[in-house]
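One chain follows as structure tokens, the form predicted alone.
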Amino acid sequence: MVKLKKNGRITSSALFSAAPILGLILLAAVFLLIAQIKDVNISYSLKNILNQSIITMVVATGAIYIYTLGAFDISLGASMCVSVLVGAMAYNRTGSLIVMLAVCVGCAVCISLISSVLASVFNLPVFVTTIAMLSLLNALVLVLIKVNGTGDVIQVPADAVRDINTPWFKLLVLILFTALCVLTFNYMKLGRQEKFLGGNPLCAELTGLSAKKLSIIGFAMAGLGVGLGAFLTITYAPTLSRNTAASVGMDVIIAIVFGGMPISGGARSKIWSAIIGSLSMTLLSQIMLMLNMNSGVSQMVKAVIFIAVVYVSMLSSKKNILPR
């Protein structure tokens, strides 16, 4: 519900929480409009929608966790890049995608919380571990493809995938996994402590809670996204390679800020954020791609938008921050 001021005006605040929402219904009634203008069949470019952000939805719910924390991981990307690929060497060797789905996530899940325990291990910033962690994952997806790969790729037959990259599927494992976060970060203590560590580390620490033990939760949490976002990876695109889900870091980053989220945590942090900002920046591309813009101009467009939407996140939420 919107609050209101005595005098009867929308608080600043108020508009502030329904911008991510009121933005998305903005962009697809654009969408919609150029679609009509065009002739563009519409079906067809919804399922494409869907394709394009469902991946970036599931591994965004799951970072959630870790940008509340007010952490900053940008190796989910190489990350989730192994996973699809030790996945797919998995499901060649045995022929049963549960082992596949099994290997995705354990794999994904293991990268997050070596990642978390170097950061507790050594006490360094999560930002410096995921950087190294970066360089690293990298790395080992060449030398996974070379050893497993043929040619430069490695690939899972198209027909043992077929049956299961279905939207509907698709749309399963993300409201599953989305009711899962829902239930832990809102309704759960979990999610609490970590919108009061984000908010402010020193008071959360006097009060007894473990930094440590938080973001090793909120690690396994984002490595549970990225773990089903590579196997959703691999039943969309079964062809798999070094380049493969590149893009999904910056994706993440940019959908959880157009979703609203403040970049620096805290009590102010959603889940739905994650959902309504990856259809956000969907939608935004499907409507630069109509416009016949090229990727130059569609990056230039969204680094504006992401600047501005910062920005202004910032300014709203400058006066209400804690010291950290």
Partner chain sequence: MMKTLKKLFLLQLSVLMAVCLTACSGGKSGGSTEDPSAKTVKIGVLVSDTTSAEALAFRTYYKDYIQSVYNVEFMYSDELKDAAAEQSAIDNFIANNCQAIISFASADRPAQIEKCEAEGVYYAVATGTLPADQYEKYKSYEHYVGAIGPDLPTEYQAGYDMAKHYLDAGYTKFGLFTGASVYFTEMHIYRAAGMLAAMCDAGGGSYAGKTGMDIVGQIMADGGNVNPGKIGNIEINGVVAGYDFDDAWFGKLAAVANDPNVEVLMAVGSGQTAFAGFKPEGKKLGDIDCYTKESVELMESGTLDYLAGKFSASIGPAFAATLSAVYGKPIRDKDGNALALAQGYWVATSAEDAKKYYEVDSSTTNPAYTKDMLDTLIGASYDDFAKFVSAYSFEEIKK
Contents of the next structure:
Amino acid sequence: MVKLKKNGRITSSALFSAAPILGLILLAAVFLLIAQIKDVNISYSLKNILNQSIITMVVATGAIYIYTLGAFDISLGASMCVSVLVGAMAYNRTGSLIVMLAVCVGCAVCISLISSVLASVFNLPVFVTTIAMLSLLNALVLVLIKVNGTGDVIQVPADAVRDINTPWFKLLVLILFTALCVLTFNYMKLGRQEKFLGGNPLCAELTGLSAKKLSIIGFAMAGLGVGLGAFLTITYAPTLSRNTAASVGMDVIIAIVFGGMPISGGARSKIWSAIIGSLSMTLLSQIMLMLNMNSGVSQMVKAVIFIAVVYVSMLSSKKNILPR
Amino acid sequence: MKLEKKLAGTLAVPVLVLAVCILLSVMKGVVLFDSVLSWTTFIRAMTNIVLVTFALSINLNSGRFDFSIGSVALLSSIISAMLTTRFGLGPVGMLLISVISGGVLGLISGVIYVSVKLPPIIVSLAVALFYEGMAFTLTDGHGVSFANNAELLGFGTIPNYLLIIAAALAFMVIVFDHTRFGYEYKALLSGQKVAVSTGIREIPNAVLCYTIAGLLMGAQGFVSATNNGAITMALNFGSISPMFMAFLPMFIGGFIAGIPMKNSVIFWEHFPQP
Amino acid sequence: MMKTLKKLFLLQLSVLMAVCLTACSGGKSGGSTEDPSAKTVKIGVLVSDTTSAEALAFRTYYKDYIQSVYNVEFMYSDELKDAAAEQSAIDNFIANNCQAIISFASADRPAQIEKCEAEGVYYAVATGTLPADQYEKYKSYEHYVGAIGPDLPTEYQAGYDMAKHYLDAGYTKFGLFTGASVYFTEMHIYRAAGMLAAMCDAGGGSYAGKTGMDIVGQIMADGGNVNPGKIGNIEINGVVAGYDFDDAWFGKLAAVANDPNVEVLMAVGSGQTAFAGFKPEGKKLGDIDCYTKESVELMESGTLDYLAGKFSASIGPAFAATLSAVYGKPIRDKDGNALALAQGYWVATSAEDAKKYYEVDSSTTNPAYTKDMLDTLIGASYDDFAKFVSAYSFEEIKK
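Moving on from the form predicted alone, kindly provide the form predicted in complex with its partner chain as a structure.
Shown next: the complete complex, the earlier chain at its head.
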């Protein structure tokens, strides 16, 4: 637990642990400043930032449950791609958005459960099964596209999703899902148990917590996030291909790290990390774009800023051995 | 355990995989290895996987997930290709430059890790982005092409690939089984806190691990580049895909290494299955 | 302290959301009514590929030449892999007050056009065309400038001409690289179909019972695959497709390149990457790609002996049409419809030709389409514009 005050003064560790939030504020300030100088359409930009970050926010918020356990899921992007395609196919057969939502969520949750159950059955680190799932899901994507028989893409009619492709709807989804996650993570025993298990697996098991059960529940929550992200992806861009959601896996990792989430999980895990990190990442991309830099240079600058922000945010948790 | 049982256990997986491949080939009406070219393709693929798996496993076994090995291979091959085409060097020169530059890039990566003391996965993400960006900037996005250079392209023969595999294997066995660094590496692997408490200097050990991984990926970058004479750029983590081909061989190798046969453990632990 | 930080964060989030909600109610954000020629015109460029030689050549022409002689600023997107990325990129451009977008990305062109129309931003397709049904739907859109580039019949003809070049020389055994045909990329499918059609005409046979343009449908029915086999007395003894860039893919390319039953290797694109490094001396290689320093070197060494290339300045007319639209002088036909013009390739069958074309193509001071030439297009009539674009051969441009 970070000591916030000592002798009436704010401790340095409190400042460091607030680094992601301060980083977000700083990035927002830099963004607004550059936007003013470059005469950018700020209101449109903000809507744009919301559109670009919301899917990562939703998926990453669900993924927090996995990372809190100290686990790691490399197959989130592939899982989302499968959910997106299956959801689109379901809509094309039924014409119902509700069915599409249910199928997206159901498919994503099933995939996540398979990963975690397999890990339990074979007694493997869950990361190993997610690697296997990654290959399987990538192959499944190609099969789905072929089975659908409409060339290299699966399309949902744009008119069908136009009415829900609005910032209001996306915010509603985000708020509801975040509220659910905040409630279960911060105010119910699920969150506490997950943090305990992530922080000290041996002690957690000795106190009677079931690692397998918590892993399954955590993956199910992550699957819910992936499913909602898949639904939002279809509403935003209803032409879907094998490359849909290709970058989601890496975006989620960067977002939660950028947001101050410790990669090893445990007690210091925060559900808000996903939202802070997603927004920070998107703001940084927008700043790079406004500066219109060479792609390679822009990427190098992003790398430096990324590590600088994470370094500051983790200054309070340094030990005398190297982290792993 | 009897020697025959140990041998059978050790060879079971590769023989089983071969049997499945032969069966699939027969069903499809093709011959699995019908020419020297088939063997060359197979041995080259094995070379790539051996090098990447060695590089990945050095750090992954220590709990250090490294996304940046692909970018090290990319940047080291770019540097070596640019210098080779500029100064008219041959394949040996290109290989040496690629290995050395890979080692330097790995060293930088390791120094960053021990300096910032952040989880290695985070450091590797940043390093991967940085190296990809640097490779893109160095070539202005064009990559490097030497498809006209018969000498460099002619390196890709079975004896040369086997030589690289043998050299990498010998290097790994010697360094990790017969040096102080190797003993300390294993001590840290099995108990980090205890090992550090006994006086093992973790920081130089970690830096050296990254450097060795970089050397191996430099060699892999060279093998990849001399395959078709072109190196194309990657951005936004496009270079991390080589890493994923190493996981299965690593796990199979680790599984096989569990079969108690002293000498074979040394061999199979370091010889991943393609 | 924690409470204060939490309050600060919640406040910031609330402000952000309030601004977002304010932004949500915003109307069209582009299409300024000021005189556009008075200030720098920002043009967004959508690219699906940032690292291929062709993409880089196009970028050099726009950024190093056009941007230096016109009062414009190009903003390039990152590599766009899917429709969602295209939508994000368009949003980025609109937010940065781009008045026009030139697109090299085709994951979902209808969605691109619809968004640009809704936001009042001009939109043009470079190096490609719209399918007939899409053109019918969008030709009258106010902000749709048009498409200028090799149309599908031109792609078909490029493949046909390349194959005919070798068939006329007496070659009968071929190995093919069909590139992105397995991803249903029409450009590559039409090029492959053209090659097969030429073989049908020369060999006196058919490809799976089809000839001519019908072969396109056959390839699509086969999932974008071209199958080896015989067409009359012409043999297709090896086919590789896709861009896997793994060991198996390189192995297949090497196998086809080294097959003793293959005399000529033909590629629908990226032939230099696919075959050049594996091909033994003496075997012929033809490619439909672009002119680069490397391709000239390959022509000089004899590794490559046929190159049908897009010249980088071919995207100049698309830029001119876009700028003309931004300046309030859209180029429309007599019925008020947008541009739909075809351009072809420069074909080099010798190192001298390749070198000559490359020198012009790579010049950032005197490219194929200079400012003086493009200035004649701004505000031109549709017919004059079409006449200019149709004279795309090297000799016509450089006379």
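Numbering follows the first chain given and starts at 1. Take the two forms, superpose them, and find the largest set of C-alpha atoms that agree within 1.5 Å; that set is the rigid core. Everything numeric in this text was worked out from a predicted model, so none of it was measured.
Engineer: Look at residue 25 and decide if its Cα position differs by 2 Å or more between these two forms after superposing on the rigid core.
Structural biologist: No; residue 25 is a residue whose C-alpha shifts by less than 2 Å between these two forms when the cores are overlaid.
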